[in-house]
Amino acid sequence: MDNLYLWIKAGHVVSLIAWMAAMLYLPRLFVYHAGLPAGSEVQSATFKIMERRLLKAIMTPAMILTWIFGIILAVKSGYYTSYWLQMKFLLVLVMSGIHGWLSKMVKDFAADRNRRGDRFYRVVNEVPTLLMILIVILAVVKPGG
């Protein structure tokens, strides 16, 4: 294995960690930013800050980097018509679609459009823990060769 792979592999972790750090944080500010009383005007532009801050500055940045490094260790790996590798793909899409459709939230509380209240935020922060365990359960065991 050479140097430079390693790099790459190195490279997809961390921007992993951070994508998924960020996609665990978001529904977390939703369920607070849900949860305030009427007329909180400040706080709830705290909270706007905060969300589009990390989706701009973390979120989406790392997940753009991890398909990236993803793609190149596919590729340079070979693995890419392996059973597990595909399965992952397909769950990293699953992924990245519920990225979107927390930006498309993010825009919602901007503009106060938000009609959800907290406990469904509750429920929406778990969706990536669980996609989260499965993609690693894949890369790791590599069930099917």
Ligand code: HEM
Contents of the next structure:
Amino acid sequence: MDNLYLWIKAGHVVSLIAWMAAMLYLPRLFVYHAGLPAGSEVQSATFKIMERRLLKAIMTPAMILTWIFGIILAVKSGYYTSYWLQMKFLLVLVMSGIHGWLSKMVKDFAADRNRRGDRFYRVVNEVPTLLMILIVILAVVKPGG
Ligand code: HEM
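Pass me the form predicted in complex with protoporphyrin IX containing FE (HEM) as well; I've looked at the form predicted alone already.
Next comes the full complex, and the chain you just saw is listed first.
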């Protein structure tokens, strides 16, 4: 593999770390936000700011960069014909769908429309974790060649 490919792969890994950090932290913020007792307007306002900034400043740009770098790697390496990358691609699509779902939750919290309890968000928190483990195994072990 040429040098440029490795630099692009480094960019891919850095951006996916930022994306995953935010995907794991945002539902954690929802757990605490949803668990606030009634009348906690000041704390709730602080959570709203943290959630919006995490989404806009880190999570979405990091997702876009992960996709851009990933697609360049897939084209340059020719791995797009491989089983592992096709499976990975499906799981990354699901991850991106969850990204969209989480950003809708940010909007709902911002408009005081959240009606779900903290236990719901604890379960939601596990989904990106599980997907991430499967995606990393596919990318590193490359089962099926
Ligand atoms: C957005 C769509 C994505 C595409 C098209 C894509 C594609 C690729 C390709 C072609 C490689 C190069 C493999 C190699 O040279 O060995 C790679 C590496 C990697 N990808 Fe992705 N990727 C995507 C998203 C992700 C996500 C979301 C994660 C993690 C959650 C991830 C984790 C990794 C890891 C850990 C490597 C390094 C593998 C290694 O060096 O052995 N990728 N990706």
